[in-house]
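Shown here is one chain on its own, the form predicted alone, set out as structure tokens.
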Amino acid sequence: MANSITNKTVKNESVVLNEFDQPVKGVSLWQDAWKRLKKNKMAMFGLLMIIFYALISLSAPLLPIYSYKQQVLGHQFLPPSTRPAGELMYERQDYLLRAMANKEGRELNAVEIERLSDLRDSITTEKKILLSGEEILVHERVYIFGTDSLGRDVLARIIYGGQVSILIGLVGALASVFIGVVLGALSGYIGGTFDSLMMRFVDIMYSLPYMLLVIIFMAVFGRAIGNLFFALAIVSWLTVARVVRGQIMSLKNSEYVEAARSSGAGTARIVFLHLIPNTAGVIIVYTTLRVPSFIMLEAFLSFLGLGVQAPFASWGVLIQDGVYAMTTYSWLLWFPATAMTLFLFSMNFLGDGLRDALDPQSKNKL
């Protein structure tokens, strides 16, 4: 039986009814996209992981972790463990003294036994005053992800480093997308000489080495986080400008644009209230795919010594430190690298899922 849909007025409201006299509810573009996104398991996994990372980063001050910048030199290079740091310190010192004695073909002498005894007493009694004024037994700390060369907690540095890396990715992506959307939309709508000049400027910028410009900017203006944000965003808007320009050129002769133009709407109103909202799908997808790119760029700059500076840390800085010690203290590389890789994969999965969900041509593919 063929489906039939009729219009019926109920209480001065027009209601669309199907053949069974049941109201038909309309589905918006965003509701339809969300339904399709939920069918993509990898995209939903990426979304859940991003939410998890966001919650951990935002709640870092409330988590039961140690300060990311507090140094305990006696806890240098402690391996990942669920046991107190004092036990690991004693075992390491005992192993070193016994290895030296075995190499010389003897037992521990009185001096070495006394050193171990003093160390054990120190472990059970030594206290440290935190910045908050609290006094604690410092050797009772537990480092699940181990410590670095200065005795700092690797887990805390990964969490706080995630704050910096994610912030760099978000701010850089949003800034570059904002610049690209505004310039690309105006260029596509206005056209003519303005469009030609804008595209020639984009071509010139494309011909310049991107990373070299960022490195020169950081070297000249300093390595502050604000300069890093600006350097990454100022030359990364080129692609989104071209993409948005193409979208605007295909939409600017649409009926709703002609209607807005005939009603007296100006260029700014048409561009920012009518055209750009209709390219929101492309903009959102591009933004999600740019966040991993900025995090990777910051990691690359950290290898060159132009990334985030102490006492702050980022995933790139932690990976750089871990590379130099990976043969002996592998946890310094594997834990931050795993955290960063998982986040980057999650962002890419979500970006691909959004691209498919917001693309009408892919409606029947999921």
Given for the second form:
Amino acid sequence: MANSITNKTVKNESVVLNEFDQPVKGVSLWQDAWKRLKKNKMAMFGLLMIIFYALISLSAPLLPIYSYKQQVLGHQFLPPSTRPAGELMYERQDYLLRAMANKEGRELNAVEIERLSDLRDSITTEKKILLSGEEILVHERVYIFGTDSLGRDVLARIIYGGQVSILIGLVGALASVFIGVVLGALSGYIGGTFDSLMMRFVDIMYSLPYMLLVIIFMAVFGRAIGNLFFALAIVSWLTVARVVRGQIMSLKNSEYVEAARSSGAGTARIVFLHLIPNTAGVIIVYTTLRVPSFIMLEAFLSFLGLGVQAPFASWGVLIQDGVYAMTTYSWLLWFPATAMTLFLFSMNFLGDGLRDALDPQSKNKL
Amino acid sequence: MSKYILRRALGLIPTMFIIVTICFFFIRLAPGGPFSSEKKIDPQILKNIEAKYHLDEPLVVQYVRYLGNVVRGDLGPSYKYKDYDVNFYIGKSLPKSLLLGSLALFFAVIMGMGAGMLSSLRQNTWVDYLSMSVAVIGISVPLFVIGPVFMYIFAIKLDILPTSGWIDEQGLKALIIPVFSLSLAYFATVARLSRASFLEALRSDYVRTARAKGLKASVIMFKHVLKGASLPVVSYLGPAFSGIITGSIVIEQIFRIPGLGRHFVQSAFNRDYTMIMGTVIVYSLILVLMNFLVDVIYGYLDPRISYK
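Cool, the form predicted alone is there; where's the form predicted in complex with the partner chain?
First the chain shown before, then all remaining chains and molecules of the complex.
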């Protein structure tokens, strides 16, 4: 038996076999992971959705939408429609006047008919200079997602709100992962007193109700986006630090670290050039999974009124507006909620897919 | 066992002490005192106010005084509502939040474990797919979307449940949507956790032995499988408690329930520092006690844990 294996290896020196005697091509971790990710339909759907959101957010200034703070008087609470705003305004006015007249048991009187025809004239002619300085026929606007209480385009609010939310998610995740990786790696590699102090500190931080601390932080230091980033980053690196520490501890006695150490590499070099790159898989998975949780945290704070402040919007702010208006103007809730939920779904699917794909245990097995 | 419990219980004291200390000094870092406002206050009046609340003393003295009061169970006067103290507000609002939170947790654990058990017994059937789809939705959709959506469907469109308010005005019906929305995310996680651990336990050697002995299926399920499979759920209870506390803040906001969470957000807006600290101390105490309880239950369920 041993003979036959040797024979095989001699015949085909370039072919490596796995434990099922299948030939294995030498692939890098990333090629392998990508191959497995491609097979995961939900993760690919998530990836496509995220690319779509990213494209929309990046190209927002080029899209034919108003600015997120452009208010148009008279366009308040227009329902979502593919017809121009003027027509909807006219219909609404017409409906209201007729309803009032009906209640009094009469037809429209001359004054009211005059008002309606005035409105029709102004709809076709009225111009407005936008915040961007451009002059347009304002009532020809189409609001496919409707408008809010100040006559702002809900679609534009969702897109610009999405920019803010996604940015907070990304920056927050990167910051917390960065702090967590550096502290976790050092703690795992150095060990000893430093490690036990670090872990004690992490334990204490874990026992604190950190969401409450974030709320206090925002209340006490003011509701600026910078404070928001800071508050979220300082409470959220704990899990990453723990996971990375565990990884580093299992890697730090491997041969390549030994080799680096014997050729005179210092702690910093070993940690940052040898150990951390080898935990890249875990780090990427955690970053992906942190983005949606940061978006949720931000939305949670904005929902309580402690997050992003007007005129900026984020998905949390929009959903909060929607909740208070939903009895009569339910589109103000549905569109932002759907936009946000879809993005969170996609991020979670992608994160789960990446975790499966980057798991070294499943290497070369499909 | 009792020695272990006692030691863990004593360990709660330093944790609470650290929390109170961090809170106290963290809030003192804030720019501007609790009485600084846009209105100009006469310096003498400000001085009198500060003297009344002992804010003119050195920080260390204030800290020791506050610590002493907290140990005696006095959380101090509210800075915003001058006729009442923090204890009064907490006493009024805490029972509502406790009821809401414990109902949600109870529902999440019982229903979640039930769904997990059913899914594991009927693996890859429609029961399994249905409960796991509900679980995916529960995990990914944030609470402040689920709450309003339920409210829209059941209170506004169908008009069978009240949109807001508490038991004293609406009766027990007022609890249904808040409890259900609050528990959905935890129901989902418990269902997924317990499905996986039930599947594992069902294939384990001790269950095979029990079957071989000819025990009844129900006895195997409830006596053998349940005990082993509930371990991951019990260890998830700790994070679930803190999640439900944060969640109840949102739910109380959406459904206008005058509980502790609403007071907390309100006091954060008002910069009512004693109120903020009192609320955080109460929340932390609940959390720390619950985690202690989870540890004890865990030790009881898992004989492999030694009490050293």
